[in-house]
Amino acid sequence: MKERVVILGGGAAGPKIMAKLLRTTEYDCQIDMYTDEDMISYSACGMPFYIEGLIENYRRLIVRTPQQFEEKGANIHLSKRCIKIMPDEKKVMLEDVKTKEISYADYDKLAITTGARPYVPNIKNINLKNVFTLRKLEDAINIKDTMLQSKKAVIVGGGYIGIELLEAFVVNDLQVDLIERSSHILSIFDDDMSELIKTHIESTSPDKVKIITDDAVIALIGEDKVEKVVTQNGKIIDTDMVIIASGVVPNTEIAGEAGLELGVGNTIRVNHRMQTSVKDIYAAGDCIENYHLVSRSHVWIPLGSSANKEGRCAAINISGGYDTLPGILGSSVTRYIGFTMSLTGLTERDARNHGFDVITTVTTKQDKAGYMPESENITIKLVADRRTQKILGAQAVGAGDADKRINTVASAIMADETVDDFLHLDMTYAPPYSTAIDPLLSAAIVLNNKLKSND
């Protein structure tokens, strides 16, 4: 008898298990996929791009239809929501999100992939019209539809997802608050290179967007749409729209409710098989714990990279294989109008946290050969640990190539590399692609420097 196999969520770790499971031919299985929206498959990191205009159609973010997925044998149920999960039954309770029709649907392995919602913060009159946050499709479409038909807008959040909608909104001629609570937008990376990212902003842009830190919006002011923000400082600021980007919240609450484990920020605990601390329930995606791979701690960074590892390490264990993930680094990316932001590790500010004798650099070079006329500079922050010499994380910001730096410094990270062992590395280089001695070697130079004058 073919075993049943549940999928709650249809973002990006709930279709990566099931086309996992349906390419593993030797797994006989029912394939049956619960999700609260009327479509599943699509890149929610491609929706600010979407909105600013790079990308025409909607369509173009969607990577599977449910027709694709059952013509491969899988079931989908959309507009179906899991209110409860029985795992003595080995069962769940299901809702229609349209007719509130209660139904139950029974498994052998099940898997939670439910995903993150936006964090709503207490504002007075937050339901008024033009008000956003951005999680699915439809809110992307929305907020492209009134973006047209706006001069002003507010962004509340300096997160990625606030950079990401401030280009957008720019890049449209909107003139642009972005309001960010803490003293620093982009506050994972380290306070020297968020500022570094606030001021290209400013200056890139400076008749277009006023960036506001220190301060939180409390009210919004309007008869029917939102025509005016309310911040804590008392600034009152016109506009024709406002999105909510405060961060995510982790959907487990039913979760919870059937006694899993929950760690961080009550996200789902899992183990490195993607295994929940209930039989035969696996978990994966923005809903579980991340293991952090230097500070060797539990954390929760929601990442659509690793929702799609986690993905497919669920779909083997699920099919009686055997794989794990070891753990995450939060390597991540953005952009700002040309200018990269981009990260691996642990900041400074997080090495002190953990206890690390810290020593870092900051350098600024030229990505490529300074004749070639596309040349363009990146400033790279090294972190490193004073006692093991090993190299604990990197942020690079710039109009260069940044993120290609940061993904071999993630790559020396998990190789458990000394700086020493870093200076080693045999680099490619061409005039249009690098400078002689790359500027990730440069500042990997100064760092070394600076550790051995220590010794």
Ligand SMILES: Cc1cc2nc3c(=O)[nH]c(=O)nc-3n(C[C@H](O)[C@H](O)[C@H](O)COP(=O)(O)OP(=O)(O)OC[C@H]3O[C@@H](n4cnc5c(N)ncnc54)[C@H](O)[C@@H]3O)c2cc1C
Second form
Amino acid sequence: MKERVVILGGGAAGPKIMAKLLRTTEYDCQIDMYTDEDMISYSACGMPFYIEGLIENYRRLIVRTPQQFEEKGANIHLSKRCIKIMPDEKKVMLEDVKTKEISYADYDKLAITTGARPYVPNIKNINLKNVFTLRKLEDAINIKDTMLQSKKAVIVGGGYIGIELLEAFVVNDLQVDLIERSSHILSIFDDDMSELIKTHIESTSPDKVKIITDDAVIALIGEDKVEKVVTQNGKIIDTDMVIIASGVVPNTEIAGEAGLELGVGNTIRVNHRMQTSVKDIYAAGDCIENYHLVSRSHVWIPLGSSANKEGRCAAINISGGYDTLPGILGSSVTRYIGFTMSLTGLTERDARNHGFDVITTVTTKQDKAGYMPESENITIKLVADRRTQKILGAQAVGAGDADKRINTVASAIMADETVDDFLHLDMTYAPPYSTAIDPLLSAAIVLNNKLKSND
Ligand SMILES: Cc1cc2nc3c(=O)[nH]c(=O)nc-3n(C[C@H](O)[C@H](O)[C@H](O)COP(=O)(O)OP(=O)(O)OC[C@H]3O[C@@H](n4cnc5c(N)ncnc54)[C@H](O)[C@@H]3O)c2cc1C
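Show the form predicted in complex with the named molecule, please, because up to now only the form predicted alone has appeared in this conversation.
Starting with the chain above, the whole complex follows.
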């Protein structure tokens, strides 16, 4: 008899599981996907670029339509929210988002891919019009429509989404105040690197952008739609729209209520095969806890890159195969108007917090031969452990190709390389691509010299 696989959530991890199961012809199953949205499988990561205008039609962000999956034999149930998981009966309880009608679905294997939702801080009058979060495609459409009629915006939060929206708004000629509660924007970077990022943003768009740190929005003012923002430090800022980009929380309440073991920040704890603590229930994507390969600790770093890999791994195991994911490095990248910001592994701050004997180096070099017209600077920060001489992490920012250097370091960390191993890496060189000694290797040489002089 066919196994019944139920997938909850249709963002990134869910469709990945479904696509992989549909390709696994030796596994005879019936797949039912339930999502509370009226769309599945679109690129949330592309939404800031749709808002900016780089992608004209939001439909381009849809990776696969429900019809495409249904033609391959899966059943897609839109606007159906799972409100209860009943592991003893191997059932889920569903509510139709529009009619509130209740129904049930039986499963042999269940995959929870319910993702995360925006965290909305306690702000007075948050329900005024023109106040948005960005998570769903309809959010992107509404933000873009409002942006096109606006002159001023306030972004609450200086993380990746806040910075990508900042670019979108500035390119569309808006005046933007970005308000960040902590002392630095993009605080997943070390403070020295965040400072470089802030300096770049402010110098690129001096008349357009004001970055306010160490302050928080506490209230919004307006009749019907938002007109002013009030901050904790007493600033009152005129605005036409507000974006709340203050982080995310995992959608794991139904998993917790069903007795699944939860981990960091109420994420679902899974093993390396994406199995939860309850038999035949798998989970993947933003709703699960991650294992960090350098700190060897549980963390929560929700990213689309991980969600897809976890979905693939879950599908292989659901279909009776065997696959494991060792863990993550939290490798990520974003940009602000021609300036790339990327990192992998541990920052200096994280490494110290985890008790490593930290040594670092920060170097700025051109990313291509200096005489090439497209040559640009990148600043690379390498973090290593003095005791083991292993590379722990790297951050790279600049107008040059920062992310390719970070991906190289990610490979080195996965291979458990010491700085000395790493600086002998045979990297490519031609003037339009690199320098004879790549800036990353130059950084490693400086770090190695520092390590040796400490011996
Ligand atoms: C603006 C933006 C930009 C991003 N940029 C990047 C990037 O550049 N690189 C990167 O790696 N990551 C990026 N991300 C993160 C990436 O989009 C997420 O990591 C990824 O979407 C996670 O996929 P997921 O399937 O776990 O969750 P989601 O995509 O959130 O999908 C979960 C789905 O489950 C549904 N759901 C929730 N609860 C229920 C329920 N009870 N019943 C039924 N359905 C439910 C949700 O409505 C949603 O449709 C970005 C995210 C955003 C918002």
